[in-house]
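As a starting point, one isolated chain is supplied in structure tokens, in the form predicted alone.
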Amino acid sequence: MQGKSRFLKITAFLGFAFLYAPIISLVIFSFNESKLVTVWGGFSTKWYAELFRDPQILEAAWVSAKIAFVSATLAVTVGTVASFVLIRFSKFRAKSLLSMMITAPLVMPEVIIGLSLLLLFVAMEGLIGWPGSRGVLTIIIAHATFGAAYAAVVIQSRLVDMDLSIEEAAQDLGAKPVRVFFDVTLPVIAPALVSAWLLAFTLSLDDLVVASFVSGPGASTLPMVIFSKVRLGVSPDVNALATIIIGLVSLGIIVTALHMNRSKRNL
């Protein structure tokens, strides 16, 4: 039994080392003095200064943040409506078709999604003249499209487990359906909405393939800029950018964990 426990500990250690050793090395070499990312030339923070002086990176980060925020909000809105239709309206005739359409983006390759959306935008431009050109708007629509699928799955799981008796009790007390939704239903499903929004935001911020198909001049997202830089060779400022992103994500995880622990103690 002791040998089995030791084997599990060693396996777990090797697994975590395999996952996190490259990330740790990236963070270390972001403070490298040398221009060569694989040769240590001394400690320096100059690449962080170079990063914040790069207008291309800053502009791409701002564009990605705007796209992710708007597309995540649209995705949660559409996903919430679709979830209510699938869970609450059992007599909806096209329920199976809607469920299949929501599930399709989850299993469809990103190349197919990007190509199909590109062809759709081109056809719409020829038929109705909208969208006039591909750019930020088309990326937002594309990201909201596949983000809504993920949001719907998260929100559906919360609606399935929700106790309908509290809504019925509110209606018995005279509350109208709109009031019931905002005062009863929405607070109950709020954690799922937040989770769905964060998931859609992350997927949009991380997307490269779909954005490459539907973007246009002046609408380069951060992953597109990073990919173009990496193709010419990894530079230390890219390591610095990755370290900042890792730090922000780690900070978000820590804050969330502390909030959850505090909520459990209050209960």
Second form
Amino acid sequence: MQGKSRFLKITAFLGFAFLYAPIISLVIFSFNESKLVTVWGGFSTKWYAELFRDPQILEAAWVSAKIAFVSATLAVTVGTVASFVLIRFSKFRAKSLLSMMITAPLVMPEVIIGLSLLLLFVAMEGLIGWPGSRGVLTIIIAHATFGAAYAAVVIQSRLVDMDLSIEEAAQDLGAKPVRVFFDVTLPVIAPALVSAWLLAFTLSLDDLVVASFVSGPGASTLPMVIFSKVRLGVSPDVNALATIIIGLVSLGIIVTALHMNRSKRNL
Amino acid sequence: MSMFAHTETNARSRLPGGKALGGLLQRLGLGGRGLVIAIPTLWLLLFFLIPFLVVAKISLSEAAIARPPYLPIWEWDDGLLNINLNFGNYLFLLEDPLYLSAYLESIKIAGISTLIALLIGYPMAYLIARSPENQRNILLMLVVLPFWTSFLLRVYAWIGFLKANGIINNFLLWTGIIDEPLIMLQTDFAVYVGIVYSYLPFMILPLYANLVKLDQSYIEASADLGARPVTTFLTVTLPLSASGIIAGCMLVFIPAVGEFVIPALLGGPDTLMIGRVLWDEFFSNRDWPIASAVAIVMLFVLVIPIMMLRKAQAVEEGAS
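The form predicted together with its partner chain is what I need now, so please give it after the form predicted alone.
Next comes the full complex, this chain leading.
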């Protein structure tokens, strides 16, 4: 028994080391003086300075942030309504179709999602002249669609766990369904909506493949710029960028975890 | 809130015929309930389901130098509807060995990566599920945390690890284990590492969700009856976690088959994966019909794994 648990512990330790070593190395070598990313040449923050002088990266980061903000908000809206309809409404005709469509994007390869949406946009342009040009708008629609699938997973599990009696109480006291939803259901599932939004936001910020398909010549997102840089080999300013992103994500997760802990205690 | 409700009623009473419109919608079956159902259903129909029909349609058209770069498959000609279905793209996929070997290679790489991820992920999930309750959430968070940082940058980090003068080679040269750098980057090995690394959390989470529910008394009963730990594991734990294993494996296998970023950054020029072939057909060759045909065939390849995933997830949900 002792031997077994030691074996488990060693495997798990190696597993975690495997997950974290590359990330830690990115951070360490972002402070490397030398241009050779993996050879240590002394401490320096010059790659950060370089990063903030690169207009292409700054512009792309701004475009990505805008897209992620709007698409995450849309994704949570669509995901919430879809989850509510699937969990709370009695059987309706399109139920299994909706259930299939909201889960399918989770397992669809990105290249297929990207290609299919691009071909849709091109076909629609031919038929009704919309969406005119491809760029920020088409990326937002694409990201909102697969973001909604992830958001729905988070929100559905919260709706299933939720105590139905509070909604019933509100209904018995004469509240209309819309009122019950906004005054009772929404506040209760709010933490799940926050997690869902953050998940959709991160996925949007991270997506290279779908954005590359549906984007036009005008709009380059941050992953698209990074990919074209990285294809040419490692470059230290990408390490600096990675460190900033890792720092922001860790900060976000710590803040959310603390917030959720506190709201759990208040309940 | 009450202020909102107030202005809302005001706005409605100012709208002439608001009631009549509502009644009309109601009669069309589009009351409040219908509208609520319609929002996500229409969005997903338009931006998820219909696009696949468009892909299917374009996979049957002929490539052309035009904008967009394919010929229409139906045309009105003096009141005559001409339909030109071109199955040539699919025949081309069969004739050119490039595509068949890319499909097989993708399935092989995704399959082996899934197996490795299972071998690493199972002990980790088991350990987390057997940890004291207050440690579980921290360990789970450690598994999920890398998933929140950029996928592209995590794959990029492996370039620094695997390249000729990268971290692993520098370390091994320094210790004297090897005399000259190993060639790891731009090989299939690097692609395996990248896929296992990127998708490991997807393996661990469903396995954990399954193992944490496992009734400890079965294992104790088996031990009491004199079974050795290995026998107990093989005859009790493993069969009981089968649906978790299938769910985890499919969550790794399905996206790995169509993976583009990992073979593009870590693989060599001869690492043929179908996601990369589709990308090149589309972006380099601008052959949209062939790219569409590649996508449709990929969907058919993935139908069985997707069904297996759905079945395993249904079993898991039924068990909880």
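Superpose the two forms; the largest set of C-alphas matching within 1.5 Å is the rigid core. Numbering follows the first chain given and starts at 1. Since we're looking at a predicted model, the values are computed, not measured.
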**Item:** Threshold 2 Å Cα movement between the two forms for residue 96, core superposed
**Value:** no
